[in-house]
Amino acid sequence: MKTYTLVSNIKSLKGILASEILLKKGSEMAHLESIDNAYLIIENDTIFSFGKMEDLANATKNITISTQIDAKGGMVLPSFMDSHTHIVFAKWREEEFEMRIKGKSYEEIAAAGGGILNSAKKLQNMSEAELFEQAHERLQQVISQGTGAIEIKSGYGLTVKDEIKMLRVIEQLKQVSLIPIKATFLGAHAIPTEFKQNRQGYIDLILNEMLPNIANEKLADYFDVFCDQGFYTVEETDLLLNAAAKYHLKPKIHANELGYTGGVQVGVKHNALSVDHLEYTGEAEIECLLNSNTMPVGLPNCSFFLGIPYMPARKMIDAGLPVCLASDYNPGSSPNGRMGFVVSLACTQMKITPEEAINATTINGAYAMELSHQYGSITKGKIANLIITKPISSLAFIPYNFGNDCVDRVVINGKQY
């Protein structure tokens, strides 16, 4: 049975795209197609039609509206697509925050058993049920802040049992979630302490035990490696990505957060869906990405929180690249999943426009999860996952008013959340 929901009195309906456009790149990112003084009609859970309020009577002639949502002069945008998170974790790491205040670097904290290894130790001592309960609460929180699809990584297990435990939690989240979730296996996140003198031994564990078991249970959509200074080398990443390909797991890799390490190049070599972080991106990396279908993903929350460089998004867009931005929500370097703040940082620190930032967090985020045929824009036939803002004067007010959340309400699968 068809039911129709009307969203009326929209100050500006933004992010309108034709169905064939699955990402935006270069100068295209500066354009956020819109209709002012608009309505939008949802059929069941999909976008049915939209237009100017003056044409509403004609648009509803042959249908019966069963639910009405008054936008009250707020703007309506496609919901955020968060393509890089680590929201399944055991405990926060505020003690490391204090260490950084006192001058310790990310690498120094990691070398002392902090960082990823700290999270792994805590997660190994927590039950699957507890992990699920905590992650589900975080998931509900980010949905209420405007996230309409999300990727979640493992990588805090670092044993066969605990990596599988994490991915099973993500699978449970998929079963109850109102928004799409993509699962990424990140066993190659760090080298566990017990393998410090035997790196190849841990890599063999990933290759011979983790990968076959995870593939057999169909627990992952993607495969990730932390290819960076002090973590996994290009050669190790190459070996791991070759193995993952045999199990039909596409790469989405961490690259160039801590230096010019060749992570971008090895990601592109393997036709990675995305290469993420990219704080260290020069001409060679840009040229490599221009000759690929790989989406570059920036994580400005991480740069803000750690005090490290930001991905040069302005330079990359000007070179003709697409850019995606995600939250990197995790307990160590980005303890915040609010995508509205990501948009603010993109404008204030990366010097991209509000329109570019919204495209980077909607249609391009959907592309980085292979969801842009169904999500990420205002397009007839796409799933109606939407943000309704508070009454605001302009799109720029969203990043400008960074301390407050401009999201008033969200619509998920055509229903107010």
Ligand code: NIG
Contents of the next structure:
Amino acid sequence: MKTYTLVSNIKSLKGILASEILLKKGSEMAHLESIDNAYLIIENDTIFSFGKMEDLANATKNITISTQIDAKGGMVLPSFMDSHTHIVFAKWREEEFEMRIKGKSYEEIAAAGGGILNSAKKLQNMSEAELFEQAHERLQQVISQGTGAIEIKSGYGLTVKDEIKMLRVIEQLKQVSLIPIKATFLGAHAIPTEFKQNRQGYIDLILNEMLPNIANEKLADYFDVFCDQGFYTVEETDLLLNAAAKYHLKPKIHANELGYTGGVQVGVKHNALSVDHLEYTGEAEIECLLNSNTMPVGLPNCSFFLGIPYMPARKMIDAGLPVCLASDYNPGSSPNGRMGFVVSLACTQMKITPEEAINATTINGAYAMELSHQYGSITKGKIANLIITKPISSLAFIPYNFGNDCVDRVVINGKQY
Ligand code: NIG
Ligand code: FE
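What would the structure be for the form predicted in complex with N-(iminomethyl)-L-glutamic acid, rather than the form predicted alone?
Below, the chain from earlier opens the complete complex, with every other chain and molecule after it.
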């Protein structure tokens, strides 16, 4: 049976796109197509029609509206598409935060067995059920903050058993989640302490044990490597991505967070769906990305929180590139998954406009999860995952009013959440 939901009194319906547009790049990112004083009708879970409030009577002539949602003068936008998170973890790491305040760097803490290895130790001692419980809570929280699709990585297991445990938790989240989830296998997130003198030993474990088992159980959609200074080299990344390709796992990699390491180039070489972080992006990286289908993903929360440079998003958009932005929600470098704050940092620190920041966190985020045929814009036939804002005077008010929440309500699969 078809049921219809009407969202009425929308001050401005933002992010309207033709169905064939799967991403926005360069100067296209400055435009956020909209209709002021609008309505939107949802058929079951799908966007059915939209237009001006004055045409509503005409639009509802042949259908019966069963549910009404009054936007009360708020704006309606497509939900945020968060294409990079690590929300399955065991414990927060605020003690490292304090060490950094006192002058230790992220890399120094990692080299001393903290950081990712610290998270791994804690996760190895936690049951699948408890990990699920915690991650599910985080998932519900970010949905209420406007996230309408999410990618989640493993990478705090670092043993065959614990990487599989993490991916099973993500699989369980997929089973219960109202929003789409993509799972990424990040066994190559750090070198475990016991393999410090035998890096190849751990890489062999990934190649010969983790990958075949994970592929066999279909536990991952994508494959990730932390290709950076002090973590995995370009050569190791190349080897790992070759192996992943044999299992049809597309790369989405961590690259150029800590230096100009060649991470972007090796990702593009392997036709990565996205290369993420990119705090160190120069002409060579931009040139390489311009000749690819790879989405560059910036993680401004991480720059803010660690005090490292921001991805040069302004320069990249001006060069004609698409730019996507995600939360990187994790206990080490971004202990917060609120996408509204990502949008604020994008404007204040990366100097991109509110329109560009919304495109970066909606349609381009969907592209970075291969979801943009179904999510990421206001398009007839796409799933109705929406944000209804509080009554605000302009789009710019969302990033301007940083740290506050302009999200009033969210709609998931056509229903108020
Ligand atoms: O994206 N940079 C690598 N991985 C994560 C952080 C992991 C951690 O510190 O726990 C990131 O920032
Ligand atoms: Fe990350």
